[in-house]
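First, one chain by itself: the form predicted on its own, in structure tokens.
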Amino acid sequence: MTSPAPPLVEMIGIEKHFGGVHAVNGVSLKLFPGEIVGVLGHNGAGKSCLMRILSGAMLPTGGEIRIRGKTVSFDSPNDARDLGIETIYQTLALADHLDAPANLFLGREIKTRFGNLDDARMLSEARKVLATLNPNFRNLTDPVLSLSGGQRQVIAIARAIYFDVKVLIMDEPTAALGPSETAMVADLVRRLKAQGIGILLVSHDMHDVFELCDRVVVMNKGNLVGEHDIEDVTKDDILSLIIKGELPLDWTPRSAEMAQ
């Protein structure tokens, strides 16, 4: 997908070396407002490492990151969050013994003017943001350990959007969810896209990728081996890139075939 707007994110020639191992080898990608880009590859391909660099959880060995055209550097995830980059990990990083408001504001708690936790306001704010995502969410004061996978995912998404997310990295957002919860999360992702949020979707689920993504980037052994508009590729094309690191020899863009 092309866009007249400047990219939200540009990663240019990103490198990450662990001794002689090049986990990420000169990878560049762009993400535009209101775009969903699938980031694919086998375990060890470098995709998670690349996303951790963008989230501030890992320092790159080389390369450049630009946010809205401005070169930036991150020393921690807080630096990335300050620029509107949030990450929802597959594990969701929720504190199981805490309730939804406590998880929503974990590490960024609202306090009274006396310096105490403002539990009433955090509950009120949590109720409002969760209602925008799932009007049927009622279990706000239950420990999140007792909630369904879909409800837990809603809390993780709410935590991101409450703090004015511009770029959302989602790691396997529908893993271990049932069909109805998967459909609910997919709908939430589309709504975030409609709000102009740029989403990097790390997934092994081809259905999710082809259902939600505008573009895909595929990594293999630390290298970017393919970047395509979703309408130009098939699932077999993507699997070829993931497994072999290249497209079939007779490959032509699917959009070109349809135009003939």
Second form
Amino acid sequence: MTSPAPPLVEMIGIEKHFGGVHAVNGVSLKLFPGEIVGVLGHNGAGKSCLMRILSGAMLPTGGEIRIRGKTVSFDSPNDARDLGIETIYQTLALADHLDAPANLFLGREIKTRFGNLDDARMLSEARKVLATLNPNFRNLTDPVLSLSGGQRQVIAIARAIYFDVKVLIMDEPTAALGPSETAMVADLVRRLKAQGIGILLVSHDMHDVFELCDRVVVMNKGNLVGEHDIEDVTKDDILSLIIKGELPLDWTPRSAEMAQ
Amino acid sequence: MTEATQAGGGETAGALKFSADTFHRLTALMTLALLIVVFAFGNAAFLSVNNGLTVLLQTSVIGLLGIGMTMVIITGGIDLSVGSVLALSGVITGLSVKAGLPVIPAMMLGVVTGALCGAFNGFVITRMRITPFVATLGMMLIARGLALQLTGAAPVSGLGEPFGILGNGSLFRVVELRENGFPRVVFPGIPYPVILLVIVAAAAAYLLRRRQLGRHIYATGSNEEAARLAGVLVDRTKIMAYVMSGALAGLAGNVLMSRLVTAQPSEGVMYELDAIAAAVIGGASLMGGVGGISGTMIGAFIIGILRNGLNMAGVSAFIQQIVIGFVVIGAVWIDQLRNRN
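Could you drop in the structure for the form predicted in complex with the partner chain? We only have the form predicted on its own so far.
Now the full complex is given, and it begins with the chain already shown.
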């Protein structure tokens, strides 16, 4: 079970306080290469906060982050991205008036020798990566404002996987999607896992979680209340953790139960 | 199948959006053409080369301010200080010339003054987190007060001929001496301010469309949080926009004071509103993320031609204000019709 290599991501005793409010309270978690970890909890349980800290969008009040065993500190999203940590935000975080290639390369624009924007190359690269996600994506030069929710989601995903991604944080990646697109995202997640990418999946969808995740961590009121291999728990166990912050009284690891 | 339909739907919406965008620019251009035709019928002198150059000259100051304003408006901000900064920069240049500095370094000093005012705006907005409206309102008072204090509210005159070249000189001026000894102006030449406007407009359009900073200006105005998460240095981008707006206000101040060959601390009152009007008529959205230099130029010329034509028709300055006020409202109304789904 334990890998000899240091974990891809190790968060140790992460704290985030807003005034007197403890949004994240001494949370530790590990993520290994090729592993999918579900991060679950109520709205406001602190999971988005924790993910924003890992993606460099928020500074922790305390605690330590290690990437492949090395302690790092992120002052901006760029620092995290430089280490291969990419995030797909629930809000998709797209600039509505820009087109798909401009959004895909936002902050990391391809430039010509003279420092001009190389729009032709960005368009052709965007066409390539978007085609692998959705072959019907053709209106690349429209502002993303006029695109469907699914297409916007595809752009947000493409932005994360186009670059050299090692750790992928997905915050409700299928919230805006229809059934066929959700299946496409599930396929993609499995493909990335096979490439050895570590994935943190924030989701409310139990179906997704049980289908994709190797492990789940559950947060409640800023605390980490449970960390289990997916075989050890049922949906009811997880719901109990999410709602009450503890497992059912008679809980024993389900895999041990099965072995008996 | 579902995806195909959705993609198709998106494409249609996109095509409509594109044509609506072009539509706005076309309406603005047609308004401009219509104004020219109407005024040409109203007064034969309106369509003369001389009057055309006058309009160009008069529009160059509003055009320069409008370009800076457009960049700020695209970031989702506003710069109310440009009129006052224009006056302060002109006064600084004037006083420097008076103090013995040659004209070109003095003018550079004026532009730098404008840039510093812009940097102060940017600092107050990004570091002190004060809304652009309030921050630049403060700068509007500060810069005007400084200009008046430095000059004792009196115009600085006697600045010498070289100071007037930028505002009054022109390129390709052809003058022939007639037999009776009087000169005859064959072609009055292209005024320097107009050439300056063309160069600045081209540079600004290049910056906005082809450079990373321009892309980040649009991204910041379109969705600031998204831009920040994507790694755009949002604060730096905003500061740059205000610095450029301030520097262009300084440049416009030099052009205007040079034209008058006097540094007037009370010049440029309400110019910021003309600049905002030019950007908005040209399709810039005060919500940010939308706007362009070509549109602002059309907007500036609509205002310039309206003023000039109404002047020539003998319409009072008060009525002109009323007309321009309605034009601004009309332009924004058309824009909203375009954006309403």
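Just so we're on the same page, rigid core means the largest C-alpha set that superposes within 1.5 Å between forms. Residue numbers count along the first chain shown, from 1. Just so it is clear, the structure is predicted and the values come from calculations on it, not from any experiment.
In this overlay on the rigid core, A183 has a C-alpha that sits less than 2 Å away from its partner position between these two forms. Here L130 counts as shifted, since its C-alpha moves by at least 2 Å between these two forms after the core is aligned.
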